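Coming up is one lone chain in structure tokens, specifically the form predicted alone.
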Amino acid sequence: MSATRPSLKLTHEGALTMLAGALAKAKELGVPQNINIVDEGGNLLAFVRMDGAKLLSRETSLSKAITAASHRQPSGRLNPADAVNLQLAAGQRLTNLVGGLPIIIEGQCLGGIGVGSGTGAQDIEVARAGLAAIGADDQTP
């Protein structure tokens, strides 16, 4: 039994990268976006609110981030049902709005990626042109 594991970690040039990949996405949708990319800790590494982005949206934006990578899936995969419960338990950080995926490479979750101020469905295409950036795994929410 070993003691530890290797594992990959994003760095800040990825999610710079992540993050241009995202901007570029939300620009030619003509969407003005809040992105935020933080690591499997949660750890803010990334952020831009866009000319025009909602306010609010800055903090949902990152709520969605943190519930990606922390459950390692889509934000709006957690069971509406558990909402309140899990949001109280979790300081506000974790939602079930849709629009944060996780990064996941080579089966490892590096962290994830949350995108409001759009639509549902815009948060999530600016989200994953931003995995794409990468070559991280493409999310399905």
Contents of the next structure:
Protein chains: 4
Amino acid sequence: MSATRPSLKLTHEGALTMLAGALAKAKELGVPQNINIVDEGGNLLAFVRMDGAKLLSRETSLSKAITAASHRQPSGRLNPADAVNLQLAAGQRLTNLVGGLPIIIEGQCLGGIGVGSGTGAQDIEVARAGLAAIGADDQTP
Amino acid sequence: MSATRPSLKLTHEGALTMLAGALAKAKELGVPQNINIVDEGGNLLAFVRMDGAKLLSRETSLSKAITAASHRQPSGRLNPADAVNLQLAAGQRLTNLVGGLPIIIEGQCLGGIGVGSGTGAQDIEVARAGLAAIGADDQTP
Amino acid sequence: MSATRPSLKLTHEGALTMLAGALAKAKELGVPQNINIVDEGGNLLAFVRMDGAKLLSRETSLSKAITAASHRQPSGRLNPADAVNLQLAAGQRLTNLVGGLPIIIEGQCLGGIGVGSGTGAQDIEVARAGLAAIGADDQTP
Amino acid sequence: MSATRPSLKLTHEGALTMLAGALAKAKELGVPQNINIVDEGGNLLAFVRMDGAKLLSRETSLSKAITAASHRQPSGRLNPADAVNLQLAAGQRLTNLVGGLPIIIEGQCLGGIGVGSGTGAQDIEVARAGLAAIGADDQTP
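Next, report the structure of the form predicted in complex with a further copy of the same chain; the form predicted alone has already been given.
Whole complex next, starting from this chain.
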């Protein structure tokens, strides 16, 4: 029996670097975004809401980040037939919206990045820029 | 008129024995799980989240356990056309996801076991192992 | 800038070992307890409610565990004059009740154990037995 | 009658500059902090949780920021005898804890900064550094 296991945590510097990388991509695309970085426990590490981003996308983008961290895969991969059932049963933070990506480094999931206020494709592109900023794995196809 | 009726309650030792049985099966399958045992009132008796289990499946698996205890039958037997309506009306703990089984002993429902983070079939198999550990009835087909 | 930092996580085996150690002490004292183990993010890892434990102490004991994990010190050390203000501002999971202890190993806080249904002194004694079961540091005076 | 009035809004660049200024001060003090910047509507603009900051101070520090933005003055100036009544009536985001400062520029309140995980004096000092980073007024005595 081992009571502990070694793991990696994302630092706040890492989270802010991700935020900056995602922000730069959103500016390049010309689309204001909500950008959330959460740790493996689903707790917020860093956030920015850009000028003109949709206010309510704050919550959807946070759900995307938590979903990606929880499931260790991009959000949007649930069976559509189950999505509403799962979301209600999970207390609503589980979402099947795209725009959430897990933060995977050295094979470990350290948390998630969730982006929302653009189109799904824009949200994903901005989230990927966040991963790239710290050299995290990118599991998008 | 009788003001009282005798009943059976699951002990915490029974709940922990179920937890251990389900955990052993999950290890054998190689799938990390959230495992919940609730009593007839839907209140948690015992719980474990295995290393690597999905964080948000904590809530879905609890909902499965409460649903099975409430309806005295395996979760997942609602008419799919009614499932979301029922879930919303019930305050979200009623779910049609599979992986929740009632704990039935001597014809009485003593609570439910709810498992989540694997496939539906894996969740059910792990829940059944929990029932078997205390010799509870197994109503799965 | 380093995006990651090494850390330790509590395994589910470690959490269940803590649960068993705390349970044994509660039996020895003859006081039924709710026992919660949470990780550093405040998310539940393992739980048991003993036969006869107070139902509502489920929530208070969870708050104790989360508080100890968050503050990295035993619960009950807030300035009493601030306790209600802090609790309300923190969304109620922050508590000044005693019976929550941080799980500290090799100088790192891996989570918290929270116990409730007995007297404060009994709750602390049971929580300490949980720490002792895995050789975690004990910061109680 | 005029149906509109001109106003100033804090940009996300302004919010991130405040975040960086507060973060630098927290590092200088050697105290990990939760730092929140909210707009005049009490909605989050930017956030960071530093490595080692108390998890539950996330919520208390957000409450401080919202309180300062709402009342256009530093948090902690309520009559202590009224504080709990006001907090409950306000739905819990109103707090009398110190560490929240209004963001005032050209006589207008553009939002609030809320800091938490240190002592009250440290929280205030870090919040002031956030104001200084964008040349906002500092109303602390």
